[in-house]
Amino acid sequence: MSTMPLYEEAAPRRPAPLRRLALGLEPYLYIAPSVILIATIMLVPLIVGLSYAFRDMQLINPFSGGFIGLEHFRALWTDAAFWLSMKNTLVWTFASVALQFAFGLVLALLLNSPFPGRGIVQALVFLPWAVPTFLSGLNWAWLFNPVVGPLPHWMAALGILPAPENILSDPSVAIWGPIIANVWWGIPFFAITLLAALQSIPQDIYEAASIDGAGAWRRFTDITLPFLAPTIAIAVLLRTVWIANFADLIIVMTNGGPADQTQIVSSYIFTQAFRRLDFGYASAIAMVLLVLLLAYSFVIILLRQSLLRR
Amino acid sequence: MTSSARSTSHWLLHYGLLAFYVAFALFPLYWLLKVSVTPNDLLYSEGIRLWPSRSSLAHYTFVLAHSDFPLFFKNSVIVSGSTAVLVTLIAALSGYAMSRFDFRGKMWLVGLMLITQMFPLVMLVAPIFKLFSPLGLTNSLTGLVIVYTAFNVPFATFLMQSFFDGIPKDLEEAAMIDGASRFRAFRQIILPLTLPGVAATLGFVFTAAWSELLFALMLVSKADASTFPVGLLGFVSKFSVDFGQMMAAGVLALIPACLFFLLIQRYLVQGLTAGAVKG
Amino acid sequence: MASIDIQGVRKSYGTVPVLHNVDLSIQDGEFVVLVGPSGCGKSTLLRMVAGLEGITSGAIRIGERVVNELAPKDRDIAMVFQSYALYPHMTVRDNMNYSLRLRRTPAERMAHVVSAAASKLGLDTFLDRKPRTLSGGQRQRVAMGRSIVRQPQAFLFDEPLSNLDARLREQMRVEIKKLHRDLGTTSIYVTHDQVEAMTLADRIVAMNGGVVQQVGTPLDLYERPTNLFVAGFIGSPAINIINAVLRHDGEQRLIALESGERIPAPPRVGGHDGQAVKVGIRPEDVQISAQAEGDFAGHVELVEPMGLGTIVHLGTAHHALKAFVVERVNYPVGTNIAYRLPASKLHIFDAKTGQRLPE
């Protein structure tokens, strides 16, 4: 090969201290757009919103806005509707997460081994996730409506309901309406996450276990579950927090009724803020919810750390 | 049991369960479609028939011709499309930084992003409204795009990070030694290899923005800047007796999101797999 | 082409030091191999030369320039990665000319250089293929091609042959050596394989635990290992190590093996009476005989025929010993063998420090 130079040697353009600075700054340039956006649109409003919890903020009252200390929290302590919504939040979150997880895990296991038609089946069963949440709510509300929906008639025929009535207007069972809609909508999240985790388990571990004499069930409990555990922990954590905050379905389907029996904390916040226009009180409730969820997440993360260390 | 009988029953169970899932997933959507093509006079008399004896597209014609639906549709496409593109760009940058750099404050950034997932967004409505109205960002599609972009960046960052984690570091190191700056290596080598991840993120964010109701409702009061969910909700309260028209509007709202989702869903699994490998 | 000068270089991650004060001068055109077990810091050192790792303290010069603060792209070096790091979405041609495109080389010039490199490496027919359609050996060649088209100041190799099977590895080893002979570019080559180190290097740098143990020609390291680590790392089958004590018996210097047997010490060896030492002897230097013509007695425990010769594992009263002989012997297990440890072939190390005794 010839020795003629291929290109001019690129002379460094900046002196050393500046280059060192530029190198150190590099990561921050990449994250800057995200940080600026999150800080201005989420963090600052969050802090402002939290400050409302200590102020008298009523949109209909132009003279409100004064600092009232812990007044809202005192009111909250004696607010029966709030405590009912706490109880409902537990039922709603636990039932939704548990059912989504159980159905999602089974679905992920079914989809994990190849079979003819897997691609199309996977696309179809994941489809509910793409349905806008408010539309899922409306859709299920319609399905539960005896006028246009088949579900009350079917349930009556099966003897589950005494007559084809709308379960959303029966205070004792109404909460199961949004829960069913939520399970329908949320199974794909767990299925996708767990399927991804399943597919990253090295196949030779299963082969080794088979050779060691482990049957299908032992392989599931001794290999699959331990491998999935960290993913399960993080998915359940994210999902619990998210579902506890997720009021769309309830607002669209029941609006918290009948008689507040489906009111969860986040829909109660919505009600306080936009039906009663009491932003101060709404923020106080939101603050309580945030603290509870942070505490919960902290516990789960500790749990996951100890699982990973084992 | 012989092994072939056992494997036959195993496959029956497998397909049987899958059939149940498919039916459960599709039935509500099917019912939406069914009611939307049922003529009004048959709606009540044939309430629980699986397919009406006569079908018609009258509800669709009405929705498309005599409502603001096409406007809402256009607004939603603009908002969701811009949000998806912006979020993907921003999250690609921050996800790359999370995947490749060790920098002071990284844990704080992760913490910040996790916190944004932990409170009801309802409580941001009033502060954001106060922030936006002097800037003229209320009643504007731009305002919605900004809000949605901020809301979706944290999750999209984690998603993109998991895709980048699946790409060997050697590749951009080779490019940097070949004479590329890190940013050029990112654009010319890493991003093209992350196209499935980019597609998954685009689709995910598009669907999320397409569904958002709360801020669309609160930041916009004029019909000409309303998005689809708001329009549909208005439609529901205005025409609350006409199930056929509501469901026709619902089916139309479903189409773009579902199309997008069908295109990207397998990349979603791939991307999460790449992330899971790393732990 | 350029010399590379590494002066007092240290590297630590947080408070964990991974490289301690490395000094190394590489001549223009020299082929230097960094060798050592995994985790010894050899790859870190290479990546610091490349600019992929920061330098905690010290200085690295390529040619006359201190490159500490230079980005990799401004250092004018080429690197071959263990994983090859070929760009999967580009053809072989585009992989090879990417660096030239970045430097806005004229198209004709670029085409000429790439086709010259491709024919040198036997890649002419693959130029329009994507890397995933190539075999491991072909990918390795593309990675080399990508480096040589640039005519860089130096080549850096990071375990480039580790992902190849034994046969291909041998073949590529020879090609790399020929390439260096033809181009004469300064090269730093990292490997954990002492055979690659011995065969390729002008000079070997043996490293362990972030410290340079010995720098020298391959035969220097083989014949005069400076400490127990180098003695044990270089050479296959590995050197025999026997515990012993130095004895001065009047004018005569002896080595008392742990078995109690005494052999004469090598001439000129230092040390003092009663010093605990480790005696090393390479398997090919152990002389064995089935006719009982030797100093000591042992018996055959195992025989490994290698084709090229035979490794005989001996059992003796106190230690195991390997002997390598060129003949194709096939002793039954248990055969009585006499062996001899020639004084001139012994390597004597201090038992505590592991350092070779001064002479």
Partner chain sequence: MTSSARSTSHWLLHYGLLAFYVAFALFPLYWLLKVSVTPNDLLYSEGIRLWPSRSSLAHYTFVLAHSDFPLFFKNSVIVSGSTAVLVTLIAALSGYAMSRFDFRGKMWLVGLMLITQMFPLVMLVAPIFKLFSPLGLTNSLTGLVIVYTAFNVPFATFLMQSFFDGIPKDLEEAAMIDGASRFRAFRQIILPLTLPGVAATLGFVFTAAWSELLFALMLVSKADASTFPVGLLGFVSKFSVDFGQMMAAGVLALIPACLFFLLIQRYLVQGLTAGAVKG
The other form holds:
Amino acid sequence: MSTMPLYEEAAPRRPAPLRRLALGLEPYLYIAPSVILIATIMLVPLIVGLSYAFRDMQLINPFSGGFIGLEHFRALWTDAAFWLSMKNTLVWTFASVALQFAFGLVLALLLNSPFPGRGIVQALVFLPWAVPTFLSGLNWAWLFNPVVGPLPHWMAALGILPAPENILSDPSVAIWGPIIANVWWGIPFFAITLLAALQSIPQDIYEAASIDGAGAWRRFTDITLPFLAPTIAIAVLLRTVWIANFADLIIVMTNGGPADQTQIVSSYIFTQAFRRLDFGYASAIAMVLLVLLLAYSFVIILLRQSLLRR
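Right, the form predicted together with its partner chain is done, so what does the form predicted on its own look like?
Chain only, nothing else included.
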């Protein structure tokens, strides 16, 4: 004879619709203050700044501020100084990134091998990155000055220069002064980043390749570079964006001269905004640079994703 239970187990009660809604929104409410703060600090100034590109914003003209549409962009199309700064930006960015990467990779490979005092050397390698850019530019400007600096005399002794002269005053080679300073300042970023990636590669793979008879070059091309490729892609992306927007060294060392031969887009924006006080035209230039860097970043990110899928 079966016995009936004295009570039936109650089914779990589902929360009321309003409670379910509150539970669903709870995580978003927690992050809402941070999102609002970030939007207020970053997005609002960005939108306001970009709106200046379509307005006549000249601080020296009290009657400016009206909407002028695409007039600034039409002026950009015929602005020879802007196109010269675009060409200088390509040279400045490509040369700086390529040399920083090359020297940083060599330095990372050297630091990846154990030797006495490696920790101290790693700390010293990071030192240029810690120097303020204003001080770095000032020091390099002095080094290139033949009156107080040794570099022109050394380059003349090596036959690089016909006589000890300041290359920062020569329009044909002046751009290489800030590039050299930028390479010295930015090598630690690549060195430390690539060193961290090198130390994450399993040593068993190198040992297996050595047993199979692979030489040093074969191990570098078939093991090291494929493992480093995603890190290289993101590091090059970051440095390219930073250097394209990096006008500190140029402003300190050459101020865009001589004859605008070292003027890059970011320093041209600075000139238009804070020297000619034309914030509308400067915002239009900044918008063009923003679009170009976003397109470049999109391509590099797609390349990195393809490397990660291999």
